[in-house]
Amino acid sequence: MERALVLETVRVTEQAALAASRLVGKGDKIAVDRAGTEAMREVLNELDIDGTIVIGEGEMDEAPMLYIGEKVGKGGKNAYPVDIAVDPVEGTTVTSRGLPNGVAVIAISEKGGLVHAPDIYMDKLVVPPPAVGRVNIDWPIEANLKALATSLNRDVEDLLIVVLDRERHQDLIRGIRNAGARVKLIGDGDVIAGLAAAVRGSGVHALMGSGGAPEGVVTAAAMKCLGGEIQGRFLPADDAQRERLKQMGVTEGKVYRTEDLAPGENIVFSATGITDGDLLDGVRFFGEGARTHSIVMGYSSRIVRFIDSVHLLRKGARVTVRI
């Protein structure tokens, strides 16, 4: 299943991505995610899977696209039966508004392969692979930052740690910065800030603080193909949420890892930059067509690949490529 689909994969997040950037910098944050939810949709019925939406866009009276249970693909007897996680516009916020770090984003497993995670917050910690079993969510700042520079061979002032520019982070922001190390804050997009933070060379380190949760199952999908580590504990807010929690089978307080999110055996991951950000670059349109970014893995095949696409959008487009 892993090999048949992860090219197939990418060109989903493609051409959400390549949707999704024709409205960048124009203000319409609704607009954006239609127009990435719809090319995304278009060609996962495309694929021959029976894929379920397991992470999506809301419950099906709230978000009338990729919904949770939607079922796409073409079906059929020789269809992969799969979940799915999708963020088709992950940083719609962002995107609308021309800034950095607006990606498309797909993770799809086996059935059962991904954590139904409720559209809640949590707690999250994401380092990279030197780092994994030697911090934890629960010890204070300090001892992370300084357990993740030790892994790293840094000292804690080297440290660059991505957090969401919230108002609820203010404690977390002041902790990281008393114990001498650096903040970065953004204004959405901790998917592709946790990838950024497990790939080398990104120029981050973690990442730090409370975001979605259905975001969290995502990024768990990609540490288990990068070999990073995910901790998050699920933040309910009232008891209705609580209810919802216990009916998807998730524990309140519990410390969940990257293999509790992400337990399939076969999980594919793909993401394509919408505009540029630090471990992908947006779209960019020539005359005839445009170029994407993206990257993409699978688990059991072991393989990461950085795909630079040239997209020809008319019909006997004949341009120069360049490297």
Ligand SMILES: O=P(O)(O)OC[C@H]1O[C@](O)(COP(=O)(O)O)[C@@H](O)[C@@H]1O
Contents of the next structure:
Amino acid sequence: MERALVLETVRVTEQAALAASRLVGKGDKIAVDRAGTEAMREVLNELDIDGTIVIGEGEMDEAPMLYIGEKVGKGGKNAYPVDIAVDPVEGTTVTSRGLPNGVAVIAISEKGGLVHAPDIYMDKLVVPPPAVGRVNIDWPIEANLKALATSLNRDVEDLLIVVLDRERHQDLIRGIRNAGARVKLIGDGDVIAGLAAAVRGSGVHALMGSGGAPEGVVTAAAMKCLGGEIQGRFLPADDAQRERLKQMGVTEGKVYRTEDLAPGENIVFSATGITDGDLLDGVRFFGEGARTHSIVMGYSSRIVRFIDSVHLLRKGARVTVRI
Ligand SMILES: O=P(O)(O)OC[C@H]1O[C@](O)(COP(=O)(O)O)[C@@H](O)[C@@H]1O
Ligand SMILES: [Mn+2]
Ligand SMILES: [Mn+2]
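Mind pulling up the form predicted together with the named molecule next to the form predicted on its own we just looked at?
Below is the whole assembly, all chains and molecules, this chain first.
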């Protein structure tokens, strides 16, 4: 299933990114999200899958499309039964403002391969492969930074830690700075920040702090493929969210690790840049068409591909492809 779907899956995020990128910097985050979601759904429905959205744009009664529980794909007896986590535009606000790190993202697994997470917050720690098993979200910040520095063979002062720029992270930011490490504050987009942390040469070494729980599951799918690690704890804000967690079989207080969040044996992950970012270039238009930049990975096939695509969008387009 995985092999068959890898190159099909990149089309899904490419088309979502192309659609959303038309609205970059126009100041309308709802329009950005709608464009990405419609395009993603259209391509998903062309695939030979019998898919169920397990992480999506929201609950059935609040999201018109790609809601949790929605069926997608061509279906039929030859279709692969799969669970799907989507975030058609991860970073709607940054995208609508023309700022970095807007991406379209998807993870697909065999049935039951991705945790069904409600749309609440999750406290997260994402680290690269050398630090797997050497950090713990329950330890004090300095202890994790020391362990991370040692595993990366550098000093704590050399580390750059990505944190979402939010009021709720004041203490965390102070703690990282006091320990001697440096902080990179981002406006949005902790999925791509987590991916960048797990990739060598991106210049960032970990992601810390709370963000969306759905994004945590998507990140876990990527960590399986990249060999990095996410540790996360669901953070219900009230009794209604606590109830929702229970319904979904999620344990409050428990630390969920990569394997808990994405237990699948067959996982395909794809992300395409909408705006330029730490890991991916954004969509570039050139009149006759557009160019997209994606990362596409398969867990059991053990392949990480960076795909640079030229889309000839204008009818009869004839372009000289430039490297
Ligand atoms: O903005 P909040 O409420 O702090 O939530 C953080 C979450 O929102 C994002 O910044 C953006 O997500 P969307 O653009 O998909 O809404 C995520 O990367 C992050 O996990
Ligand atoms: Mn998101
Ligand atoms: Mn989104």
